[in-house]
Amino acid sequence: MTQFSHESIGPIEIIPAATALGAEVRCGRLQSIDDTIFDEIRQAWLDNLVLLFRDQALSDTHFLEFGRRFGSLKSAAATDSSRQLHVVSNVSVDGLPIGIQGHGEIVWHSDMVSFFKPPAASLLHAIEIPPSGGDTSFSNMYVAYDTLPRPLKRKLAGLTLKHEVSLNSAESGTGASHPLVCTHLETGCNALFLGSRFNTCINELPRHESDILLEFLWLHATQPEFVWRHRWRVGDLVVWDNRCLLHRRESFAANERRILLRTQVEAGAPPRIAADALERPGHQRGLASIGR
């Protein structure tokens, strides 16, 4: 646990989870933090990949203002680039859904990977939560990369993954290709960048070889020791680094209400791999975080 003292609102505590990633941040009301405290929050986000803030009561405006502290906001709407706030919900009013994603399972993925510049960060704020189900899990792609054998790392360094747009996707994309291994623009560490299991293929390999390698990488990247599972409470706000994580959502009962607010932060550049990637040091939540 790291503690910092600030006279304006009291101490800020950063409490890392006893898993491969994640930390809870205690800093009072997010709409009241100053720039000094936010600098500590941003560094904690880069260090821990996912941050949890409990007991927040943010208006739509305050939620978006907090998101903008991480960078310019990115719309996930295919037809309205100015729409920065989205509702993730299974609730309907007068027969019409108020949000997206319903109540079913959402499988492992990174957000908007078929775009040329996928978001750097995603934020969710819990307004209504069902009594059970709907948990969100995150998997650490730094440690997924670090635990690969070096010959495979060398092979992956020369490969790119084509992310096609699914016909039934809620998002519109460009069908972009990204490196299978990406060097994080801010931490300088390497992470697997798998994006989505479906509608993808490795450009440089025949399809059958691509399928075999991707199946291995997905099984490797989502093993339990790399994962942190979050059980939502009303008032939770979670922000995660989309550049070095996969995430998934469990299903929940269709007759239970679940409402969260969502926004995303623009990336400064498209995913890339550094020329010296094989010589880069691992992230601090890499091998050491799983006791290797």
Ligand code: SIN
The other form holds:
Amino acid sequence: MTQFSHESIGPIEIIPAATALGAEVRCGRLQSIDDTIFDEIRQAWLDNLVLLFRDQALSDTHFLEFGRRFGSLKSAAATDSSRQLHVVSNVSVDGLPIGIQGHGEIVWHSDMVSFFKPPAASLLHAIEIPPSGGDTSFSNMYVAYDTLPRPLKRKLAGLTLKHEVSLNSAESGTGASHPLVCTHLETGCNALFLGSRFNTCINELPRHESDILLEFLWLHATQPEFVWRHRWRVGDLVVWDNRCLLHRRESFAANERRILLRTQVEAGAPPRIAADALERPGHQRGLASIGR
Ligand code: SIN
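For comparison with the form predicted alone, provide the form predicted in complex with the named molecule.
Every component of the complex follows; first up is the chain already shown.
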């Protein structure tokens, strides 16, 4: 456990989870933190990939303000903050859903990978949580890459993945392609960038070879050793780094209520792989947790 002292609001504690990623941060009310504390939070986020803050009660405005500390928020219209705030919920009012995503399972993915520049970060703040189900899990894609054999790393370094919006012929060709291995802009470490299990294929390989390789990589990348599972409580705020992890959500009972606020942070640049990727050191968080 790392402890930092700070005069104005007392100590900030970073408590890493006993898994390959994730940390709880204790720093009091997020609307009161100053820039020095935020710098510690940002570093903890880069080190741990996903952070949990308990017992927050943020208004929409304070939630967006905290998101903006990580960078510009993604929005269809940059000047309209209502377009930067989304509700993830299965609840309907007068027959109309108040949010997106329903109550079903959401399988492993990174957010918005069919876009040219997927978001750098996503934040969720829990307003209502069902008594069971709806847990969100995160898998560390640095350690997924770092634990691959070197000949396979060499092969992957030359491959790109096409993220179709859909394999339906009317829409095919509309998604972005990204390197299968991406070098993180801020940490400088490599991560597998698989995006979505569906509607993807490796541009440089015949379809059947692409399917076999992707099947292997997905099994490898989502093994329990690389995963942190979060059981939500009302007031939780979670922020994750979309560039170096996958996440999934479990289903929950359709008649229970689950409401979370969501916002997403723009990436500085599209995903890319560094020319010297094969020479770069691994990211320590996941490697340390599996004793490598
Ligand atoms: C998502 O996949 O972005 C939603 C996660 C959740 O509902 O916990």
